[in-house]
Each structure stands twice: as C-alpha cells, then as structure tokens.
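So this first bit is one chain, no partners, the form predicted alone, shown in structure tokens.
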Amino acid sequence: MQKEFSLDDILKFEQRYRATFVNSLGGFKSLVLIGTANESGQTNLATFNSLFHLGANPPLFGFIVRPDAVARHTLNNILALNEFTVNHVSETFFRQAHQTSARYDADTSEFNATGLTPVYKKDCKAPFVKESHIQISAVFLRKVDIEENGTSLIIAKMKAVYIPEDCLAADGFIDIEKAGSITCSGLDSYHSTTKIARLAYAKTNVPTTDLKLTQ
C-alpha cells in the first residue's frame, strides 16, 4: 500500500528529514568527485551527485551547485581557472569521497584530508583523482543562476577523457560497471550496480530486442 504526501506535508517536514526525503526521490544518481585548484595552486576536491549529459556534439555536460550560504570553493576555483576535472568514484574509495563533503576551510585540501592522490595530466591546471578509473578534463562554459532556489547550473565542455582500454565497446559504449564506477541515492547511500541488458535502438513496429555487437 502506498502512502500519499502532499506538497503541504513535505513542506512541514523537519529540514534535514525533508532534504533526505526529496533527495531520495530522484533515484540512482551519477556520483563523481570534482577536482579544482585556485590561482595559487591550492587544490580542492568535492563530491557531486548531479552530473548530467547535455549533448555529444560538442560533448557537453552540466551539474548543479547548491546555494552559496556557505563558501563554495569548487565554484570559486572553476570561475577563477575556467577548468576542472570529473572523476568517477569506485567502491575502493567511496568513504574518502563521502568525506570530501565535510566543510573544510579554503586552506585545507580535501586530497590531504582524505588520503586521495592528486595527479596532473597534460596542460590541465586542475588535479585528477589518481584512484579514479574514469576521468574527464573539462572547460567551464557558463553559469546559469536558478532563481527558484538559489542554485546554479554549471555548463562545461569535455577537453579530454581517460578510461581503461578494456572498458570501451566496439560501438563506443563505455562499460562503467566494468571500470568499477558506483552510484548513489539520496544524500548518503552508495550502491554497486548490475547491468540487466543493453537493448537495440527502438523503432516503431519492431519488437524490442537485446543489442548484439560484432567486433
């Protein structure tokens, strides 16, 4: 049996209860660590669960930054250097990833605080997470302020992508499960995944079938 909650019911929830309740409704979400640095080279690392695909040509994605009632070191660094990294989280270091959400001051690097390892690649000024198996170098494009709740949408373009060679299928599909990427739900629940199937491109008047690839 289902229990109904009206908008009035939800708005009457205690603040933290409401945040946990509403955050759980979106289902499983992408879990990443965003690496940044300021103009002095001070590194920062923060976990985000709002990353989403915007387009493939050019390759764009976005994520949401919460209201700036407290210092937003990640956003400040992105606006300062116009670039950052996105790093998938795996089961081997999800606890350290979670710890990056603590409110460290600007002079404390979450890399040092959690024991994760910063690594630099090519001309990217922002640090990658060495422990991550899928990494993206990104260029900041635009910040869109959302009036309704004071959040901001960050739009970025991919500059380079690093993935394990054996996780790339013949059709370009990246097997993130094979790479060890995990997901999350709500604010604090972490999950491994099991792929059910890949399905062929849907067409009208054609039965749904499993995708079969030829190498």
Second form
There are 2 protein chains.
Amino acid sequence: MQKEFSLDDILKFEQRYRATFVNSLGGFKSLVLIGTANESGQTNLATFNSLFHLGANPPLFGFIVRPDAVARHTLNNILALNEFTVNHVSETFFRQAHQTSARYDADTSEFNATGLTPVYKKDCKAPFVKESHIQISAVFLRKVDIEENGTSLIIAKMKAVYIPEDCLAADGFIDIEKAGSITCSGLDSYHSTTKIARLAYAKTNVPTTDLKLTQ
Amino acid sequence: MQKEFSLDDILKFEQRYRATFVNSLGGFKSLVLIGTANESGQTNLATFNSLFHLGANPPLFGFIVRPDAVARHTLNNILALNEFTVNHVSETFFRQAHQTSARYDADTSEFNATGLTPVYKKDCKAPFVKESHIQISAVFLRKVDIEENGTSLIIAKMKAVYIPEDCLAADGFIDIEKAGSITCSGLDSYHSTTKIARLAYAKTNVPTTDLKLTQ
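Cool, the form predicted alone is there; where's the form predicted together with a further copy of the same chain?
To see the whole picture, the full complex is given below, headed by that same chain.
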C-alpha cells in the first residue's frame, strides 16, 4: 500500500525522524572517506555520501559539506592545503568508516581513533586510507555556497587515481563491485551490491542490449 | 596489484574510454527517472545518476544537468513548469529506464518510446512513473551554472513523497532496498543491493554498534 507524505507532513516530523526520512529518499549513494591534513600535518578523516560526477574532461567531481563540526575540520583542511584524498569504502572496514563521523575534537585524528591506516603517496600532502582499494587524490577548485540551507558544494579535480589492475575493463570501466566498494542509504545503512547487467549505449529504435566485453 | 593513473594519463585517454573510466570513480550512485512536461503537456522522461541530499529541513536535493540534447529537454521542461517528479528505478524496469537515454527528438515522449506508464497525482503537472515504488514531486528552486565545464546544478525542494507503507521504519528510515530501488555505477552498470547493517549514531569512545529497531 502506497502512503503519501506532503511537504507539511515532512516539516512537522520530529527533527531526527525527518533527517532519517529525507536522507533515505535520495537513493543509494556513493560512500567515501575523505582524507585531509592541516598545515601542521595533523590528519583528519571523514565519511561523505554526496560525491557526484561533474565531468570527465577534465575529471571533475563535487560533494556537499554541511556546516557541522565534523565537516568543518575537513573543509578547513581542504582550504588550507588545497588538496585531499577520496577513498572508496569496503565491507572489511565500513564500521571504522562510520566511526569517523563521531565528533572527535580537532586534536584527534580519526585515523588514530578508528585504527585506519594513513598512507602517503607522491605529490599529495593529504593521507590516503591504506585499506581502501580505490583511491583518488584531488585538487580543490572552488566552493559554492548553497544559500538555501548553509551547505557548500566543493568542486574538485582528480590529480591521480589508484585502482586494482584486475578491476579495469577493456573499455575503461572500473568494476568497483569487484574492487569491494559498497554503497549506503539514509544516514547509516550499508549495502553490498550484485551486478545485474551492463547495458549498451541506448539508441532510438534499437532494443536495449547487454554490453558484452572481451577483456 | 594496484595501478596508478595520473591526471595526464586520464587526459590522454580516448574520449569515450575517459568518460567510462572517470564515471566509474564516483562510486555507486542514485538511479532515478526524472519526469517532466512542457506547457503543451508533452511529457519527457530521463535517467539521472547524480541526485544528492542537500538538507532535510526543508527537504532539499540537487542534481547535475549536462549540456546535451537529452538533458536539455528535461531542463527546459523544469524551467517551463517549475516542477518535476523523481522516481526510483527497480530491477523490473531498469532496461526501460536505460532506454530513455537514447536521443529521442523533442516530439517523442520517452514514456511512449519505452512503455513506461505516466501517472498524474494532485497538484503536480509533471508525470510520475507508475512502475516506480518511491516517487517524489519537487519544485524547482534555482539553477547554479558550473563554469568549470558548462554543467548546471539544479536545486529543488520536495513537495510530496509516495512510498510503500511497509518500507517505513519506526525511526523514519525508508528501506529503499525492500522497496526494490537499485543502484548504478559508471555510465551503464546496474546493481541490486544486499543490506550489511544499519549502524547506530557514532560517538567518541563508544564502539560502533548495530542499530536494532522494533518496528
């Protein structure tokens, strides 16, 4: 049985109930850990679930930063060093990834607090998460303030990408399911995936067909 | 074995290979059909995979529109009527959802072309997808042009939400997996999900615990 909720219904919900409800509606989401450091080398790690593709040439992406304490450490560090890392989350360490969202003070690194391992790679002052199978270093380009609710859109460009060699298909597709990346829904629900199909580029007057690749 | 790709490597990829590669890196994504109509009532339906949560109070979300022909129909219609619908995609009709991305001309409704069923609900001039289990009507708020690559961010507010009654948990969580929503990766890979766990709100000095709900 389908149930309707009006905007008025949603606005009358208790605050936490509303946050949980509305966060569920956006569908399954990207789940990444963003690694940063400040000018003293103090590291920070935080989960984000709003990462989205902006463009391939140049390789751009965006994500939303909320005006709360946890996100502010990440934002301040990104603005300080102008770079950061994006690390896909696997089922083997999703509990530690979730734990980074606790409100640790600025002197505590979430790497230390959760046991995830910082690792540094050439040309990037921000730490990667060693446990992560898909890692990206990125350069901050621009912050766009969303006046409707005080959040900010961060626009960034990829600088280097690290992926498992056996997860790259012949056409450039990276099999993130094979690499162990998981997805999330709502504020706190974690899900593994099972591939249904890859579909060929859609054309008018041609039935949808499965994409067959020789690798 | 991990393989590194520099920004230079990515920029030198063949165009289609690069699009496939970079689109894979953002992780699993929300998969929705956006339903619109123009002032004459001509309908349009298109898949989007960049929907993200912006805020719960008021319930806001965003998505990215690319400057191509398919997306332009959607954007023109949103700007004409100031409202549109968002419909989660299920495994039962993901092939039809994918087929909406073919470059149909402006006189062809993707509803007719793919066999998906338009349905109208009170106070919304745009059509919903009858086959979808989670449907949202939304009001257009603002278009933010992304000067870096000519895309646009659309910011919108939810107006009404329709969900299966038995998918709503006691704390406001909507079980979109139970509702049949699927996720996607890259440009063309579709995946069902299996819940791993919901985790309780993270606190410093408290180990991560599973969320147990009595419904």
